[in-house]
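As a starting point, one isolated chain is supplied in C-alpha cells, in the form predicted on its own.
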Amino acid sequence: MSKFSHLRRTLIGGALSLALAPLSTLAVAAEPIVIKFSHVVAQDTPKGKGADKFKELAEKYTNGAVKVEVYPNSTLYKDKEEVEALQLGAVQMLAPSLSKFGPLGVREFEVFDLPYIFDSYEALHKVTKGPVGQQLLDKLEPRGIKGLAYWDNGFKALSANTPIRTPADLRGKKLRIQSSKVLEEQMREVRALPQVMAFSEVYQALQTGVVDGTENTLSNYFTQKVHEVQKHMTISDHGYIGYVVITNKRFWDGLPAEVRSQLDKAMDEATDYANQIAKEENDQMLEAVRASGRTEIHMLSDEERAAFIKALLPVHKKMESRVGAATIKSIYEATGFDPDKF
C-alpha cells in the first residue's frame, strides 16, 4: 500500500470515528486547533524564519487557541509529497515554491519562473501585492487550496565547478532545477541539460557529480552548504524564487471567523517580516559564501548581463502557450517591463 493510500484510509477512518463519537465526548473543553506547517528548507532561511514568526504571532493573537507546529527541512514531507498531503488534510499549511503550481495544473504561476521578467523587488511587489497576484491565488481554490500570501526568497545565482561568465559557459552542463517546464525551457535555451530534483537531494548530487551545477538564491546555497561543493558562482539575478503560503481550503473555511481573522493578522505581519529580511539575508549570505573561500564569486558586468538577457528572453515567447500570453502581458503591464528594448 502506498504512503498516500494509507494516509487516505487513516483520514477517512478518523472522520468516521469522529462522526460516530457521542456528543458528550465532543463536548469536552476544546483543545487547541493544531496547524502543521511543513516546509522543505532550513529553519534559518527567510522562509524558515517567516514560518517561525507566523507560529509566534498566530499563538499570540489567538491567545493559545491555535497551536502551530513547524516542520522544516523536509522532516515531514518532501517536495513531491507535500501538496498532496495538504489536499488530503494531513498537513494544514505549506509555503511551496511558485514552481510547484505548474505540475498541479495552475500553469499561470510559472510566469514567475520566466528569466529576467523582474528586475527588482519593487517591480516584483507590484505583482505579488497587487491585483495580478490575487487573481493568481484565486486560481488555486478549485483544487482545494487557499493562497494566503506571497513570501520572497530572492533572486537566483548560477553555480558550477567551472566559471560562468557567458550563456555559452552553461552549454552541456547538467543543472538542477525545480520542477517547472519554464525552467526546463530556460536551460535548453542556453543548451544546458535540466535535471529536476528534490531540494533535499541537491547537495549529494553536486558532491557526487550527478549534476554539474544549479541555480538558487544565496540563502539556500549557504544554508544547504552548496558552496562547499561548487567552485564557481555567478550573481546573475536571472530568475526569482518565491513562495506562496497555502492552506487546505476546507480547513481554513471551517475555522471560527474570529480565529481566521486573527490568523490573517498574523500572516500579514509574518509576510512583512519574511519579505523584509529576504534581501538582507541574501546579501549577508553572499558575504558568507565569499568569506568561506570555497567558491569564487563573479558579478556580471552590464555587458555580460545584457548578453544573458538577450539569450534567455526568447523563453518568454516560447512559454506563451503554456503560461498564457495574457498572464505574461499582465506582468509586463504591472511592472513596466518592455521586451522590445533588448
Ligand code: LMR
Given for the second form:
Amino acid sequence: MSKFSHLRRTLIGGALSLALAPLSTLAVAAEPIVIKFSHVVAQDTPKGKGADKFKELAEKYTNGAVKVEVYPNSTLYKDKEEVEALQLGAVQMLAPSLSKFGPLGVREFEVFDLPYIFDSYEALHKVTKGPVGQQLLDKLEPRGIKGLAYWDNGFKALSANTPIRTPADLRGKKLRIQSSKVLEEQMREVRALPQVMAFSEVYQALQTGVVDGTENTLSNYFTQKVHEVQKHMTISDHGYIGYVVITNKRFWDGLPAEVRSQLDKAMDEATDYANQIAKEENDQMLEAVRASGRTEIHMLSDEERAAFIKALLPVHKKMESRVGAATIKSIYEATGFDPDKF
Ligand code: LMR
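Now show the form predicted in complex with (2S)-2-hydroxybutanedioic acid (LMR), given that the preceding structure was the form predicted on its own.
Starting with the chain above, the whole complex follows.
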C-alpha cells in the first residue's frame, strides 16, 4: 500500500467515524428501557389485564422510551423462580399474590390470608388504600424490593371431587395451597392436608389425583380449567387473593426521574383499572364455570357459612406469632373486624 493510499484511508476512516459518532450516540439514546413483567396467571384475569393495561399506558406516557414485555401464565418463570429473577435483575416487575411474600422474608403479608378477615372489597380497601397497606409495602424496601401498588383479585372458593358443605367435608383431603404458613394452618385447622405447590402445576396435580382439591378465585379456576377436573365447588369466600406489584428497587431508583414519574402515572391508572374490573371478572367467571356444567356449584347458606367461620377463626390467634399480633390488630382496627362477634 502506498503512503498516499494509507493516508487517504486514515482520513476517510476518521471522517467516517466522526460522521457516525452522533448517530451511534443517538441510537443508544433511542434504545428503549425494557421492563419484563412476569406473572403466573392467564391474560384473561384481573392481574393479566392489569399488566396489559400497564404496558399500554407506560409505553404511551413515555412515548416509547419504555417498552414493557408481559410474560403471562408462568411462561418465563414459575412462582418461586420469578422472585429470584427479580432480585437478580432478570425481570423488572412481578405481581405475586400476597401469600407468596414469606419466602422473601416479609411474613406480615400473610395477614391477608387469615380466613374471613375481610368480608368485602370495601373492607379490604380500607387496608390496601390506607396507612396500614403503605406500612406493609415499606417493609419490602430493606429487601431491595419496591412495592408499587396493590391489585385485587377476589374471594376464594373451595373445590374437590366430593361436596363441601361443612368444614368436616375437608377432613383428610389433600388440598393445594400457596406457600403461606397461614394457609397451611387454615387447612390444618379443619384437619385437611395442605400441599404447597406452584400455581402452574395445579391443574395437572388435580387431574392426576396428586391432590384432592384446592382453593382459589373464580377467575383463576376458570382460566386454568380447574372446573374440568373438580366435580364440586363451594363459594365460601373464606379468604382473599390479591397482589402487590413489585419492582427491583435498584432498577427503579436508577430510572431517569421523568421516566419514573410517567411510569408512576401509568401504574396508578393501571391499578384503578385492575381494581375496578376484579369483582366483575370474578362474577363473570363464576357464571362461566356454572355454564360449563362440569362442576356443581354450592353457595353456602348463612348457617353453613357461620360453621366455617367458627371452625376457621382460631387461625387468627394461632398465627399471631407468624404475622405479628400488632399487624392483625391494625387490620381489625382499619376494617372494624371484630372476632368476638362470632
Ligand atoms: C395461586 O393460587 O398461586 C394464585 O393465587 C396465583 C395468582 O397469582 O393469582
